[in-house]
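The chain that follows stands alone, in the form predicted on its own, written as structure tokens.
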Amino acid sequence: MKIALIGSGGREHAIYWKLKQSFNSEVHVFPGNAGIPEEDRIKEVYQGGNFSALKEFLTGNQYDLVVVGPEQPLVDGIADALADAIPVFGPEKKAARVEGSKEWAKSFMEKYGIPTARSFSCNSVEEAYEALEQMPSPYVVKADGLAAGKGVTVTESIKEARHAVQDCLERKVFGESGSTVVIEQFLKGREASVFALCDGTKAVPFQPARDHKRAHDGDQGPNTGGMGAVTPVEYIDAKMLNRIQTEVLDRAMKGFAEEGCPYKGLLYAGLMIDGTDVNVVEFNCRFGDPETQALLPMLDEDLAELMMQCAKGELKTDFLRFRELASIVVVVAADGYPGSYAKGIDMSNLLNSQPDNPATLMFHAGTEIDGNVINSTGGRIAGVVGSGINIDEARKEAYAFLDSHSVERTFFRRDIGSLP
């Protein structure tokens, strides 16, 4: 099989890595990192937007299956541009929305009764500040569309959140992504992320895992894209998966169909879990990151055979299979991040390394090769997986590796795999 994967950071090399495990299967990045080999990455093609280019390309060159790593390329119809050439593993643009526009996520749980947080959707500033009154502290405010995981403000401060609203409607910091902002309840619990493999009629998940989005140990500072992500979910039993089954994913799929555009790909529930209650935080259109990195080590199964049933709408499963181990990964990024953060740092003590225990692997994400030096390009630059018996020996394996093989000018949190 002949697979063109798109996208360029770790839940890319995650998904790479997993692919060339399928039988007999050729996997070409468009453009990929420093992770992965030369001859396996196309940087010429796709730089973003120019599907006519893309679809040309893999068309002349018999590709068999598009796998859409980011959301920008799915909310931009990626998948509609392609569709009618080859089978793209991700949703259509009318179904991407879900990750794309919050209001109309909002909207959308609401009318498929998917149990979710109350909001209100507002495009005025004086809007936005009679709704923050309607609402008890904790205060969220959300941008509507995509803003690289740093559009959502939570705070206890209502001076914060007004001023969360200003950037999104005044200073338009993250520009049309901001025209519209989402004032939504704060949810308590703990939270997890279930993915799963949608073939436009039924929902497969994946078991759960969880994420820490704060830079900063004990869930201090800012919230960033991930800093790290581990799996299994301890808080999470069969019964509540199954909850998760019926009432999120199954009812997200019904919804889809009735809204005419079935979804096919990877359906990201992010939840919020509290006691036997569980209610969706955020859907997204994609595999997360890091969560990939954690999740696709323990997936028993050939990811490009179910990718290929899904893009054609005939998943023949119902269960995914699990390796019985927990698995963690820790992020390492640039000093600063995800404020304002250097470029063209010597990741090679790190990158240039090879774990001597299998359980240790490494993923790259902003990162890129010149000569034989690995210099960083992003603020989260790699991810060191570790895995074990339990999440304690997960944890062991990937520190163990980060504290002998350090780099100036990066950071990692140190309490990945706790408990929230």
Second form
Amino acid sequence: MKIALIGSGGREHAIYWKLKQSFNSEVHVFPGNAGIPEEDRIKEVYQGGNFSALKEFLTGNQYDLVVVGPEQPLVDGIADALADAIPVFGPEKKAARVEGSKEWAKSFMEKYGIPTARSFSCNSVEEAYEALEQMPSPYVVKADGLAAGKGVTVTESIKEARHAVQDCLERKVFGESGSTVVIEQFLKGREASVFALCDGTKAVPFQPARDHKRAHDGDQGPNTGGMGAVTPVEYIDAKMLNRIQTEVLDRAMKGFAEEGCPYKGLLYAGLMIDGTDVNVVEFNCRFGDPETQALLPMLDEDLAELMMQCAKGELKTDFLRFRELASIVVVVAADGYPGSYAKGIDMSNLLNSQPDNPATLMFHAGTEIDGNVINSTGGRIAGVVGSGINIDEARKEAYAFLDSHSVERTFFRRDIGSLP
Ligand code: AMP
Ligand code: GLY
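Please supply the coordinates for the form predicted together with adenosine monophosphate (AMP), as a counterpart to the form predicted on its own shown previously.
Let's see the whole complex now, leading with the same chain.
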């Protein structure tokens, strides 16, 4: 099977790594990063933007399947643009609104009875301030559109909440993505991410993962795209999984079908779990990063085959098998991330050292190669994955590798896998 994988982050390196293990697969990444062998990277054809050159290339070179990694091209309609030429793993534009517009996602959830926090969508500062008055502290302020995981402010200070409203609506920090803000009730509990493979009709879940979105230890500091993840999640039992299936995934699949955009691809449910209570914090229209880096090494299935079945609308299984191990990923980021940070950091000490132990894996995120030197190009630069018989053992593997390959001007969290 000849597969075109779109994207350049840690998620795409992990998907590439897993797809390469599929029977008879050939995988090319558009454009990929320095973790992908040069012969499997195609850099010129698509780096964002117009889909027509990509379509022409894929049909001219007999690709069998397109797998779309990031949200932006899905929200921009890449699946719609390619669908008549080639099977696509990824939802059409109308369905991708579930991530592309928080306002749309909230009304979708309300319409189809999917549990979620109470919220108001506001287009003016006055309206947003009024909504804040009606919510108890802590306050949650979200830019409506895509903001690379940085459009959400959670704060106990009304002053900071109002500042976040002004950032979106007046200072346009997130451009058009922030022209509507969503003010949401704060949900307490512990987070979990449940990914599901979807074929338009049914959603078959991965085992849950837990992401750590705050930049610093103890879940402190600003929200990021994700600084580390763990799987499985000990506070999700079979009963809770069953509720997630029926109240979240099945209702969402019914909703997408009724809205005229049956969902094909990966549906990501970001959940808040509080005792026996579950609420959806967000839906995303693609694999999560970094959770995917911890999850895919645990998946005991042929991923290419499953993705093809989803793209064709005929997923044959109702259950995914996972290895009976625990897995964690720790993200190495540039100092300053998610604020401004340096690029061009020489990462060779870490990234030129392949782990020699099968319990440790390394995925590249924002990297490029220049001769023999691997330089950073993004805020999140790499993910180190450890696996073991339990989370403690998995932690030991990942952190032992990180501690023996340190890189100046970068940081990582020390507490992934050790928080209650
Ligand atoms: P989102 O981009 O909507 O996932 O939000 C990013 C992060 O902000 C989430 O992963 C949560 O940690 C936090 N967050 C978002 N909405 C809420 C909420 N209603 N209550 C508590 N935390 C939230
Ligand atoms: N790790 C969070 C996300 O991918 O959105």
